[in-house]
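Just one chain is shown here, as C-alpha cells, and it is the form predicted alone.
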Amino acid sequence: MGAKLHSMPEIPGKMKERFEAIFGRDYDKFEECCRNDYKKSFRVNTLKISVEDALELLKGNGIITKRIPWTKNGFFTDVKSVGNSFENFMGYIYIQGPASMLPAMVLDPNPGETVLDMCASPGSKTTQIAAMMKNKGVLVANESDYKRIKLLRFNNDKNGVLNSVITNLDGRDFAKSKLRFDKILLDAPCTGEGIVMREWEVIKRWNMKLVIKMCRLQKDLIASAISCLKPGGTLVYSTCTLSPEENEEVIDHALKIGGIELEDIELKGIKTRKGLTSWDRYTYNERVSKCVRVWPQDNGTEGFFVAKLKKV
C-alpha cells in the first residue's frame, strides 16, 4: 500500500457496526487501509505475449512494476496511467485487482476442459481463465444483463480469446440448458463492500435490504450451478464483499443442497482468514472455516471471498 491518504466518505453507522463486528481489533486497520492510496495492478495476458516481453515493454515506457506475490503474472505498479499504455489498448495486459486474481487461480482451469464463467462481465476472470486454459477446450462466458455483453464481447476479442462461447442467459435458470461442466466459476453479484477502498459509491448504495436481496440470488445462483456440474467436477464461489450473508451463508446453503463437499483452499505468499462459523444469531456448518477470507489491511488489496466446492 502506498502511504498517500485520501479523504473518503464516512462509513454509515449501520455499515460501521457491521465491520467492527466482523473485524473486531482490527477495524482501525482496515480504515486505515480504506483511506490509503491504493495501488493499481494488472495481470499480464499471456494469450498474446510472454510475462518477460511484457515486463520489458512496461519498463520502457517508464512503467515500474513490482510482482503481487501470490501470483506469477500478476504485478502492482505505481503509474495511475497504466490504464491509459499502450500495452493495455494492445491487449498485453489487463487491469485487475490483485485478490480478484484469486478465484480463478482457485478453479485452476486446465487446457481440454468445459468450464462456466456464470457472471461473466467485464471479463476480467474470464479472460483470465481463457489465458490458463491456453485457448484450448470450451469456456461459456454467460452474462444476464444484456448490456454488459458488450463490454464481455470487447474483452474477449482484445485479449485473444478464441475458446469462449458468450451466451446471455439469468444464471438461475442456467441448469434448464442441461449443459454440464468439469468447472465452474460463480464469481456472484454483491454488494461490493470489500471494494470501499476504491470505490466510494459503494457506500452511498449500501443498505440491509440490497444485503438480502443480494443473498438470496446468490443461494439461487449456486443452487444452479451445483445442477451444472458434473460429477467431480470443481465449483468456486467468489464475491467481492465482506458480509457473511452472502459469503459463508451462502456456502452453509451450498452444503444443505447436498451432493459436494468443500475442499481445502491453498494459496502462498497472501495471508487469509478463516470462512466464518458464526455471525449474528446464526450458526453455520462448520466445513465453512474452509473458505478463505481476504481483508484489505492484511495485503493492501481489495476484500475477497472465495469458497472452493467439488461434486461427489
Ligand SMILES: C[S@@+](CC[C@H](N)C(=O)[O-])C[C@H]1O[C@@H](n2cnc3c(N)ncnc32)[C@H](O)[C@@H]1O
Second form
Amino acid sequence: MGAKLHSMPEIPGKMKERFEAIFGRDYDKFEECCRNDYKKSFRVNTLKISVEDALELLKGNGIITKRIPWTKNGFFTDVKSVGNSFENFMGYIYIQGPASMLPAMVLDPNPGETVLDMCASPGSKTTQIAAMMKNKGVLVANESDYKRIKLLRFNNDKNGVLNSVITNLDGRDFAKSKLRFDKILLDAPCTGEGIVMREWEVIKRWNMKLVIKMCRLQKDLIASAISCLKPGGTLVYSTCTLSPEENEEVIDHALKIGGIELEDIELKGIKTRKGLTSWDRYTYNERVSKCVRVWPQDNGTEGFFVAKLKKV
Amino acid sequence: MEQQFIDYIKDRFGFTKEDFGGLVFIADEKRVYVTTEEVALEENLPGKTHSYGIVAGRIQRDGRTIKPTTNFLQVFGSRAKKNVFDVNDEEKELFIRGTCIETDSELEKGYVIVRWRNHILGCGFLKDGILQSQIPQSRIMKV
Ligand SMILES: C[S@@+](CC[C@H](N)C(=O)[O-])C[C@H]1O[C@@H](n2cnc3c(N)ncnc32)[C@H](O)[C@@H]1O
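Structure of the form predicted together with the named molecule, please, following the form predicted alone?
Full complex below, order starting with the chain above.
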C-alpha cells in the first residue's frame, strides 16, 4: 500500500465498536490502512497467455509488476490504469484483489474434476478456477441473481473459460441436484466489511440486521454445499467480511451438521490470523481456529476469511 | 444452427475439425456456445442452465447470419488459415478502440480475424475498403 491518504467516510459507531473488539490493539492500524491508497493487483490468465509472455508484454508497455508473494500468477503494480491496458483488453490479465486470490488457491481445483462455484458473479474466482483446471473437467458457475449473470458471462467469455456451465439457481437448491462435486467454492454473499476501503457503499449498507440476515443465508448455503459434495470432497467457504457471525459462526454451524472435518490451511508469504473461537456471548468449536483470517493491516490487502472443509 | 456456424467458420477461415477437437457447439435462440465435451455430456447438470463455455457466435436479426465473437476468435483465431487481416501498430490502437480503418486489402468482403503481431485482437467486418471493428462497446479499450 502507498502512503497517500484518501477521505473514507467515518466508520459508524456500532461497526467501529465491533472492529475494535475484533482487532484489539491493532484497530488504529486497521483504520490507517483503510485510509491509505492501495496498490492495484491482477492475475495472469494462463488460459490465454503464459506468465512469462504476459510479464514481457506488460514490461514493454511500461507496466512494472511485483509478484504477490503468496501467489504464482498474481502481481501488484503501481500503474493505476492497468484496467485499461492492452493486456486487460486481451483477457491476458484479470484485475483481482490480492487476498481474493486465496480461496481458489486453497480449493486447489485440478483438471478433470467436477467443481461448483456456488455464488459466482462477477467471476473472479470462476475464471481463476477454470485456469487452474486448465479448461478440463466440469465447472458449474452458479449465480442466483439473474441480473448479475451478464457480468459472469462477460468475464467467462473474455477469459476463454470453455469448461463451464452457468446456472441460475438459488445456492440453497443445489441440495436437490443429482450432480455431486469433488470441490465446491462457497464465496458467500456477505456484508463486505473487509473491502470498506475500496467500496464505501459497504458503510452505507451496513447494519446489524444485515449481519444477522447474511449469517442465516450463509448457514443455509453451507448446508446445501455440504450435501452436494462427494465423499472425500473439499469445500472452501470464504467471505470478504470480518464479522464472526458471518465467518466462524457459519463454520461452527457446519461442524454441528456433521459429516465434515475442518482442514489446516497452509499459506506461504502472507500473514494470517487464526479463526476466533469466541465472540460476544458465544463460544465456537475449538477447531474453527483452523480457519484463516486475513486482516487488511497485516498485508495491505482486502480483509478475507477462508475455511477448508472435507466431507468424510 | 450449430452446424451452420461450424460450416461457416470452416469455409470462411479455413478451420478444420481438428481445431475444435474435444469441443462441442451448442446453440440457443440467440447464440452459439463452444464448450468442452465433458460439460456437454454431463447428464446430471442441475436445471436452470443459463449458458455454456464461451459465446462463439451471435445469431443476427435475419435469423440466418451468425457473427463470430471477438472472444471466440481471440481463443481460436490463431488456427485460422484465411481471411486474417493484419494491422500495424497504429491501426491496432484504432481497432481496439472500436474505430473503423480505411484499407485497400484484397480479402473477401465479410467477417475477418484481426491480428496484430501474434495477437488476435478480434472480429472485424470488411466492406468497401473499410475495416469495421466488431468489438462490442462493453469490450473496447476506453480512450
Ligand atoms: C461475494 S459475491 C461472489 C463473488 C465471486 N465469487 C467472485 O469472486 O467474483 C456473492 C454472490 O452471491 C450471489 N448470491 C446471493 N445470494 C445467493 C444465493 N442464495 N445463491 C446463490 N448465489 C447468491 C450474489 O448475487 C453475489 O453475486
